[in-house]
Structure formats: C-alpha cells, structure tokens
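Only one chain comes next, encoded as structure tokens, the form predicted alone.
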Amino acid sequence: MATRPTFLEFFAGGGMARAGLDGLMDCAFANDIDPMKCEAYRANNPGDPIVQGDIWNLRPADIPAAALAWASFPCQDLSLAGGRRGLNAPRSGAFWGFWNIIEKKGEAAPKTIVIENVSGLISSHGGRDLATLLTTLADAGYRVGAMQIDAALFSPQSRQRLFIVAHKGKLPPGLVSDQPDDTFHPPALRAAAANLPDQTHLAWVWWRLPHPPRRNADLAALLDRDPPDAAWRSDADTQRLISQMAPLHRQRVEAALADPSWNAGAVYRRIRIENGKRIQRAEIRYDGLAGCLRTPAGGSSKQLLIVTEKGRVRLRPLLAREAARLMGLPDSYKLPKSETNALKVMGDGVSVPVVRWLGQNLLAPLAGAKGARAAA
C-alpha cells in the first residue's frame, strides 16, 4: 500500500485542517497553546498526541519531517475588531515563532507551507505585513501565492479567508495560471501582487483551483428546529433587538413575520456612526447564509437567530452544534462540553471543505501524492 504525504498542523484548535485533509495526507504533528483546544483535538483524534504549548517553545529538532506545514495562526492583530496591531504584536506576530521553526528545520523543512489567515491581512498597515509575510517565504527559496476563498462557496456561512500558499521545488503542470481568478483573487489581492518588492514579486505564482459546484444547503438546513427550551431569550430581549434595528431590518423582519411559515434570519449587533455618532445596531440577513463565526468574547460577537412562524417572533442564540455544521463538520464531532468553549473552538476554526478543496485540487498534487488530480 502506497504511503500518504504527512503534513505539520501548528495552531491546530480543534483539528479543522486535519479534518479537511484526511484521507489525503496524514498527520505527523500537531500543537496548539490552548489546553482547551487541545482537549477537543484530543477527544476527536484519540491515540494521535498534540503537543500543548507555546509554539516559541517547540525544539524544532523533535518535530518529524513532513512535505507540508499548515499554520492557521492568530487573527486577532489583523482584524477590524482586534485593533490592526499588526503582524508583530503580540499573538499575531506568533507567525515568526512557526517560521522560526521552518528556518531550524533548514533542508529538512515542508515543501510545501500554507498559511490561513484573515483577509484583513491583505491591508494590514498598508499592505506592508502582507508584503513582509510573502518576501520571508520568498527569500528562503519558495514560490508563494495567495488565494482569497469564500467559505459561503461550501456552506452557508460567509466566511472570507487569506490562503497563503508557498512551495519550494518544481511546480507539477496544471497548478499556476497567467492570469489571475475573479473568484480566489479580488481587486484587494491582485493590487497587493502588483505592489510586492521586485525580488518578491519574481517568486508570486497565480494559484489554479476549479470552480465548486453550486453550494446546495442554506442556513435553514443546518438548524435545529426544536433547541432547548433554555435556548430562548424572553419575548422583552426579542423586542429589545428588533428596537436596535434600522428601518430596513426592522422591515425584514416584517416580511417575515408576514409569511406563517418556519423561517430564520442571522443577526449581528455591529457599533454604526450614525450623524456622527456612534450607535448599536443589530442587522439581519435573509440571504439563506450566517454572517462569519466568530469567537464569543463578549454579547456584540454573538451570533444570534431570529425565527418566524405563524405571526410569533422568537430570539437564540446560534448553538455551537450548529455553529459546527456551517465550519463543514460532521454531528459525530465531538465538541466541548461548555457552549462557551465549543463556539470559541468553531470561531477560531477553518473552514472544513474549503481546506478539503484546497487539498484535493492544490495541495495534495504539490505534495506528490498518489492519484492527485491537478486543476483543470
């Protein structure tokens, strides 16, 4: 039997690129900081040890060889929400601790390296974090490129994602294009290519993936119809959110309340400048998708559902079960017990079938592996 390729998962949380990447490559090391994290990548891939700690701290001379890498590092730096510190603050910056390892590993490094992370890094401080990240990767021998995906593409959970992707060594035909793709690289990103130093620029490569079929599921699939009792905020709260709302939601609402069928729309509460002041709104969407999970750190991050039927309103929160449906994870994935912990883990994760689609038609062939198919 043909062996697979094996690949490194640094700031694993709760294992969602392994998952995306089973049946393709194996994993040879996994690491997280988050005893919590741990624990659920722990009680989902029992007998297979990750390694708990702060990636500085990691002797680069005990972990194995393996043709990939995959660091989904902290977002919070690079974030609208987190402020824009940048790629050197403090948990961002824990990109240079993976890279400190890639450096020590010297010819024994991955081959291939991928590096997930949120699209505010295209225009974190100016686009000079981007451009530092891609001209490291180039300077040690890689071709890099970068390819913006959708998670509303696989599921209906709008979920914009960076895919850093570099590779050291001959390209197998079929993966590069001339030209860039409207669908993996918008205006942000092609502007960022065009703008990277001349040296850097010399190793960019425009990443092929074919189109996913249509995405076939929206947010109604995923929900449970009969949560707990306990689930349900009071009829007050309900009123009390709707009152936050614009016209214009508040509207939709009352269109759906319109219809006596089962229907559900996702609500964020967003801080809006409004005649030059700063006011809480709550926004809501019938698009058949949930806006982007988040961690939930406090009541603004908290995802929540508005559900109509027969002329009654009725507020939720998203349930972390549900939360792990639209990241592309099976229901016999086992989540933390605390709800608390089991959204932080879903709103940190990456999208499963995106990291599925990268490997099979990216990833997979870069890493020689047995009956790969390239994109067509």
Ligand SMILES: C[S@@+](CC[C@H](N)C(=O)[O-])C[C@H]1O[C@@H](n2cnc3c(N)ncnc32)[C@H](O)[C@@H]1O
The other form holds:
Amino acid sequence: MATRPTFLEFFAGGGMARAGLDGLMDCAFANDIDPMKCEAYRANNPGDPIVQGDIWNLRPADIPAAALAWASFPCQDLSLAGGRRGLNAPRSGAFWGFWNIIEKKGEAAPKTIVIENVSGLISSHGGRDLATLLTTLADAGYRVGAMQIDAALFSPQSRQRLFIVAHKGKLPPGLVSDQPDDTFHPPALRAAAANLPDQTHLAWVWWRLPHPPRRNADLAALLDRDPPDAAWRSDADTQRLISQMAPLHRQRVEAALADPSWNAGAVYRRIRIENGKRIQRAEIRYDGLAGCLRTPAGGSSKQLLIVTEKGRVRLRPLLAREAARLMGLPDSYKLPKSETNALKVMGDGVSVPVVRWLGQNLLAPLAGAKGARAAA
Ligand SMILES: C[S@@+](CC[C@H](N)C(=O)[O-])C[C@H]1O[C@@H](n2cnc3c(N)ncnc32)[C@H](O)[C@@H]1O
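And the form predicted in complex with this ligand, for comparison with the form predicted alone?
The complete assembly is shown below, putting the previous chain first.
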C-alpha cells in the first residue's frame, strides 16, 4: 500500500484540520495548549499522540519531519471582537511560536504550510499584519497565496476564513492561475496582494481551486426537531428576545408564525448604534444558514434558534451536536460532555469540508500524494 504524506497539526483544537485531511494525509504530530481541547482530540483519535502545552515550549528536534504543517493560530487579536491588537499581541502572537519551529527545523521544515485565520487578518493593522506574515514566508523561500473561503459553500454556516497556503519547491502543474478567482479572492484580498512589498509580491501566487458543487443541505436539515425539553427557554425569554428585534426582524418572525409548518431562524444578539446610542439587538435570518459559530464567551456569542410551528414560537440555543454538524463533522465525532466545552471546541474550529476541499484539490497534490486531485 502506498504511504500517504504526513502533516503536523499545530493549534489543533478538536482536530478538525485533521478530520478534513483524513484519508489524504496522515497526522505525524499535533499540539494544543488547552487540556480540554487535547482531551477532545484524543477521544476522537485514540492512540495518536497530541502534545499538550504552549507552542513556545515545544522542542523543534522532537517534532518529526512532515510534508505539511497546518497552523490555525489564535484569532482573538485579529478580530474586531478582540480589539485587533494584532500579530504581536499575546494570543495571536502564538504564530511566532509556530514560526520559531519552522525556522529551527531548517532544511527539514515542511515544504507546504497552511495558515488559517479570520478574514480580519486581511485588514488587521491596515494590512500590515498580513504583509508581515506573507513576507516572513516569502523570505524563507516559500511561494505564497491566500484564499478566502466561506464554509457556507459546503455546509449551512456563514463562516468566512482566510487560508494562506505556502509552498517551497517546484509547483506541480495546474495548481496556479494567472489571475484571481471571484469566489476565493475578494477585492480586499486582491488589494492586499497588490500592496505587498516587491520581494513578497514576486513570491505571490493565485492558487487555482475548483468551485465545489452546489450545497444541498440547509440549516433545517441539520437541526434536531425534537430536542430535550430542557433546551427550550421560557416564553418570557422568547418574548424578551423578540422585543430586542428591529421591526424588519420582528416582521420576519411574524411571517414565519403565519406559516403553520415548522420553521427555524438563526438569531445572534449584536450591539448596534442607533441614533448615537448603543442598543442590544437580536437579528434573525431565514436564509437557510446559521451565523458564524463563535466560542461561547458570553450571552451574545450564543447562536440561538427561533422555532415556529402551528402558531407557536419557541426559543432555544443551538445544541453542540448541531454545531458539530455545521462544522461538517459526522455524528460519530465524540463531543466533550459539557455542552459549553463542546460549543467552545466547535466555535474555535475550522470547517471540515473546507479543509477537505483544499486537501483534495491543492494540499495533497502539493505534497505529492498520488491521485488526490478532485475533478475541477
Ligand atoms: C482557532 S483555534 C484552532 C482550532 C483547530 N483548528 C480546530 O479546528 O479545532 C486556536 C487553538 O490554538 C490553541 N492555542 C492558543 N495559544 C496556544 C499556544 N500558545 N500554544 C499552543 N496552542 C495554543 C487554542 O487552545 C486553540 O485550540
């Protein structure tokens, strides 16, 4: 049997990069600082070592050689919610712990590197964080390109993420295009590429990724129709949430209520500025998608569902199992027992079908895997 190329999974969390690369590449090493995440990783990949600890404390010599390294480094300092303190702030600065390992591995460093983060990385510090990151890779001899991919292309969750793919060495034919693609290279990313320093710009490539077939499931298909009774919030909570809606959103609920069939809308609470005042609003969508799952840090980060049927309106939070489905995980994925921990693992994760699509169409071919490229 042909051996598969191997990869290193940094910032591994619950192992969703690994789940996406399953069958294409074998994981040789994984690391995460969070004991709860490591437990989830081990529960789903028994017998496979994941080293728990700070990436800065890993000894590069203890990490095996591999074709690819995946790094979904912490996003808190790059997202609006985290104050955008940038690539040198304590949490997102863990990227440099990863880079320290790549540098110290020298010739044995993986030839392909994937860096995944929020799309806010494109504009963080006026684009300087992305330029620094790409220049770091280019200066080390990698060709670099980036794609913004929405998980909603594959599963019913709106989740835009930036995937930087870097490769050292000859590029196999067919993987690079001479121009950007409207789906994966939005205007902000094209502008960022155009503004790179000259030497980094020389290393830039437009990766060619085929478009996936049309998604065939919407949110309703992934939700439990008969969740535990305890999941439902009281009628008073339901009415309080509806009262936080702007008229347009309330009308959407009323229209759903007028339809006797089962309907579910996804709700997030947001702070909006109205007439110069900060107002907590509840916003509902009925476009068949959930909003971007987040780690449950407070009430406003919870994805809620308003369910209407036969004139009745009810409210409940999205269950962790439903969140796992939105991340593209099968129901056989073992979730942490605590619902809060399980939602944390999901909210921090990378969409499994996005990783798989990248793996099949770009990463496995870059890593020299045989017969990996899907039909374009
Ligand atoms: C965005 S999440 C990545 C999740 C993962 N890709 C998945 O799909 O589950 C970032 C991860 O980095 C871990 N992390 C944060 N700081 C770290 C550090 N200094 N060393 C190692 N891991 C760290 C967090 O525990 C978290 O699981």
